[in-house]
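So this first bit is one chain, no partners, the form predicted alone, shown in structure tokens.
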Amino acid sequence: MAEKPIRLLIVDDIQSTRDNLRKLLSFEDDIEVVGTAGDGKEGVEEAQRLHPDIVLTDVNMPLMDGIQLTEQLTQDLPASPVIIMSVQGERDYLRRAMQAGAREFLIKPFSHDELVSAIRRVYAMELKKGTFLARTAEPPPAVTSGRSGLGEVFVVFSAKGGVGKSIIAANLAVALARETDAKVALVDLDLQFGDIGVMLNLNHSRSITDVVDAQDHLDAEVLDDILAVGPAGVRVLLAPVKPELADLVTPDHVRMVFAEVRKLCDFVVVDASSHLGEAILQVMEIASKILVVTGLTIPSVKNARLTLGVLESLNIDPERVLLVVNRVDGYSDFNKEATEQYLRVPVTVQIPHDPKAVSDAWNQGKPFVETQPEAEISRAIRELVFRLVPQEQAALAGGDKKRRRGIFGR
């Protein structure tokens, strides 16, 4: 049990339930009812006032659902962990939850034992991982300065390997450390056979997996630990050193990294796999903007037409949706004007071919838009750096420095 009272704050759209829940836990010694909401609103309004230990929701509710309040609740009140409540036991409405950071998922009707036993042991979780320190601990430096919130995540993604992905999300992260002086990580989730290692000549004794050994534990100081350091000073997240070590690797322990990495960095570059599974997918309803890589091949933009076509079905904001083509030349099956009339998506930004830069890169271990700063291909992602963070939150985010000489200080 608890020294202090669980301090619960209970959200429901039906008067009754809440009465119920409240009569309910009056018998439990080590948890407190401190206030009640009639809504995902007023929850999250109740939760910023009484900072309770364990927020527990409804789903399905007016103005705001279960599922909004706890997304709302992740990024602001990290320190206010909820569990979730539903008549509805499907492997969507679960997924979701998790995703949108819920510590449990009750199905309705739960016993009086279901439910004590999974507020106690969500904040016994949460106690052990310090969860609770964080309302009065001062904030490590790496953590807020020259920002406030948590940092903008950018998803890397495309179909099918082999249109340059990898090398996109690489030299992307290097130049939006080096254009915006802040902080930036770049994760490889392309956990079985991530390349980011590689291609940055970074030393693979500490990879996501260590994440895994760390879970109970894991925080951003542990975290710092287990990230490279890259170039431009971006820390880098490497994928497992062998393939059947990637099963190892849980959506929780995704969740656990970017809610970690988040605090760390201004900007978190995502090298995703190909394979849209339960960790990309919750990557992606985080990300500010999802990259989505082809090139000018017919199977290329055939394969960007699905992948759009699968966001679209996710409910994913279309203005989130970036279109990269890459690899182009004068040789191609497609040229900008029919991809964009084909797949009915603006093309953001085109990197041209450019074989030469690409190879010596990967051979040298060193990206192209810091070996050949001005080389048609590099300005192509300083480009894209311009898209995703306009000037003015560029300036915010490296905390007013003097800029580097590049496309914010032209």
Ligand SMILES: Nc1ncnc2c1ncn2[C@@H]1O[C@H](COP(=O)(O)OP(=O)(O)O)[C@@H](O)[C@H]1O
The other form holds:
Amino acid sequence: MAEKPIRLLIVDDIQSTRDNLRKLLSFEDDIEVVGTAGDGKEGVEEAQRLHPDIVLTDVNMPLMDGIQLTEQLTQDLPASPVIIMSVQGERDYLRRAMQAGAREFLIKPFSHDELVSAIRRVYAMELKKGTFLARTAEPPPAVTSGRSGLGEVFVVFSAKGGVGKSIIAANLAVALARETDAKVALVDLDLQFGDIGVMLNLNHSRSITDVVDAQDHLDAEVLDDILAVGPAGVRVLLAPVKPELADLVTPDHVRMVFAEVRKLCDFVVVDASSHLGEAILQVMEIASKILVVTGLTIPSVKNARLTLGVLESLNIDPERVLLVVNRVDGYSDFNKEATEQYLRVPVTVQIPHDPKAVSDAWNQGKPFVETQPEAEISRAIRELVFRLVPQEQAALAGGDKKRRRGIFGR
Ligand SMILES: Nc1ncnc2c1ncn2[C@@H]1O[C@H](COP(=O)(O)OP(=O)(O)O)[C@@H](O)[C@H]1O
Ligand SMILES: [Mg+2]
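So that was the form predicted alone. Now I'd like the form predicted in complex with this ligand, please.
The complete assembly is shown below, putting the previous chain first.
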């Protein structure tokens, strides 16, 4: 028998379903059914009595349904995560189940394998993510030492495209430069479809493909010549002009770029593609923060969970992962609290959905933190700056130069 089986509570109003599930799971050494209940109310009572590792529940039940049960358990017994079972087509249930805090959703009929792997997955996640819960969204502690010699790297990432990575990376880099007076670089690692050049209206012929040409003699000075100069003096390494040139850039080239750019700048912001290849993985390894961007829609939050799972499996310290919610408006599938519950990670900053500020900025070829510095969307980016770089560190990075504006105390 496994060292300590996963203790499961089954909640379903149909006796034969409960019996079948129990029988099905009796073959698994690592899962033990510790109790059953015939409705949501009894489910809550049994959960409170037994403190199971996982509650497996049906949706439609008398007295209290599976959604209400989930809501209550999420609040009262967060250490007993819920897996909801429902028949196909109940799409609305999926949304409500996730909002209520359910960790998995099984669509009936499901196979034995699907059931067992869902139980194991949720349990494994619960074990690992226990540490996430203890965290709060407090700003990082202020560092007392100054620049160590190499610039700090912040990667903006999401396993899903179109969530706002590029727009956030570009605005973040410019806001960092303005707020701290530090030297900031922006590296476009979306090698096939880099948008930074267009976004910042940079008319510059050199890009990361020039690093390939200069690989035998690349140093900080050579790299400096390849960089474009963007708003607020941000040094920008552009992506190749054509997608087919992306393949020329190897992970080794990317490593060389970071070795040199960190000598030139205090902060390096990276706009990543959605592809988790070797190049971006090695950048994540040296990054001090990885900003995972998500929207508040069901597909986006589901993908954020996958992204966080991948980072976790790469053993990236959860302390280095910040969750940034983008395009927040009143019509989202989720709110901040439900997202945090579901992802088990605190939201660091919420960036509002502001199509006008965004499109005005696009049209002017400037970041919105410059075209509309007082808009909420720009304030949110500055808040992000503050989360990444505590004031003391900012002052040190900026050297003796006077800070332009006292934005930190908005
Ligand atoms: N907060 C926002 N408000 C309004 N539009 C946004 C916002 N964030 C992103 N967008 C828009 O969404 C689209 C995708 O953004 P982009 O930064 O290119 O995403 P990614 O780099 O993740 O693929 C762009 O058209 C952008 O203008
Ligand atoms: Mg992009």
